[in-house]
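In structure tokens, the next block holds one chain alone, the form predicted on its own.
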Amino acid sequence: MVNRVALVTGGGRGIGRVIALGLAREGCHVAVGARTRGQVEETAALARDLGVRALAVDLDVTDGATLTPAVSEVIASLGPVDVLVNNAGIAESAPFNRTDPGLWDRHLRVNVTGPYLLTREVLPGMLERRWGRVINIASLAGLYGAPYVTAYTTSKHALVGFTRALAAEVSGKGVTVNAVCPGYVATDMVWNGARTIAARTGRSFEEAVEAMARINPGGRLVEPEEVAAAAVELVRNETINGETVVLDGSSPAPPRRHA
């Protein structure tokens, strides 16, 4: 993995964070793709410190326009991307019929369209040099239903078959693309979830994150490093193809890794 260059959507904090700094410990160079500069710009320093190069790139998965010129960038500073992890997303939750078409739209732009039009800019150049990994960060969503997540559950779902897809097209060619599936994990996008549960129901913030730590099978929270630890070992392993690494909770939880 030393001197793979990584390119991590939503970047800025949370999943996509952890998971640019965990490969750049393995020595991967890093660009780091978000709307939030001031937060890109933070982590790419952090992965500076651990000795790699790194980028920090503005980045709207939604806005096909600006990935050419985006990856153009990442291969004029660190080199041709050999890592791709889709992480960006959204989450929003709504009972179906205040499921507007606005909403349905923004979760297939952000976390199915976006994925699409980011591999479709990289993945040419790994197939050319026989070499790539594309990981997308889906959710146990992607593969169980769930109730007032209609729009959210079928953009995961079509991630995940996205995913399969295209690994079974890439089989056998030095690319493998796989997904990871977490359940609920110990980031903003719980928080924020908490805090909208609390404000509804009445319960204290911190009954509402034990509830969606709960609906894990594993009964408790994910922690983003278990994430960024899948991301790392489907970089490194070159057999894994077209598979979905779920993340539920059931194992026990690594110590927490602060940057």
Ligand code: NAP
Given for the second form:
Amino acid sequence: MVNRVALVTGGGRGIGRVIALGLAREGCHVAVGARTRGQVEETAALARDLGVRALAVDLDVTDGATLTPAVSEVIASLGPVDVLVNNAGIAESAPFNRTDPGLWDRHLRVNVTGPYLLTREVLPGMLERRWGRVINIASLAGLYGAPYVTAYTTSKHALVGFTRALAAEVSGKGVTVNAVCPGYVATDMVWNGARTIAARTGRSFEEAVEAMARINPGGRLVEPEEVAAAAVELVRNETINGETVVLDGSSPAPPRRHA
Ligand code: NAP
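Please supply the coordinates for the form predicted in complex with the named molecule, as a counterpart to the form predicted on its own shown previously.
Below, the chain from earlier opens the complete complex, with every other chain and molecule after it.
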């Protein structure tokens, strides 16, 4: 993995930041893209502290016109992209009758069309060089249904479908395409969800977090480090392709390393 170049979307915070730093620890040079400049710069600085080259990129995965220049900037600065981690994502809950077309479209654009557009940018080069990894951060919601999240669940099922179809297409060409499917992970996404639940139900924030943790089959929140470890393993592995790696909190929790 040393000297591979990885582009991690949504790498400014949460799971994306920990994945970027996990790859940096293995010797990958990392480009970190998202919309909040300060956060991506902070992740890039932390990666540099680990001794690799790193670049903060302004990236909105829904803004198709900006993706080609953004990827060109990564190639010019770090080299061709060997590893794409489609991690940027949004999650808003709503009962179906309040799932308006705006909320629906946002989920499909960020969680599905974004990964499709970025993969289009980097896959031709990977196939040419006969080496590449595309890792899509999906969700348990990409495999199972749950109430009040039709838009999110639909988008993550689509991302899993995208993973499987593309994996079949690139099979045997040196490129693998896999998905990681975590249950609830200890990041802002869960803290924001817990705030919404607390506001809607009158439960406390802590009770809402606890209720979300209990939904995970293992009864605890997944740690971002577990998602990062799975992503690193998928980069290292030559043969796993079209797989959905489930992280549901069943194993003992790893130590927290992130801020
Ligand atoms: P998070 O803390 O909210 O981080 C989301 C990241 O995505 C941020 O860096 C955000 O940056 C970026 N992002 C959002 N919209 C974007 C856009 N249009 N263009 C570029 N970047 C964008 O959430 P997280 O928990 O780390 O989630 C990361 C991924 O894991 C998501 O795909 C999520 O669906 C998935 N996941 C999370 C959980 C969970 O419980 N936390 C469980 C399963 C799967 P900006 O806002 O600065 O752009």
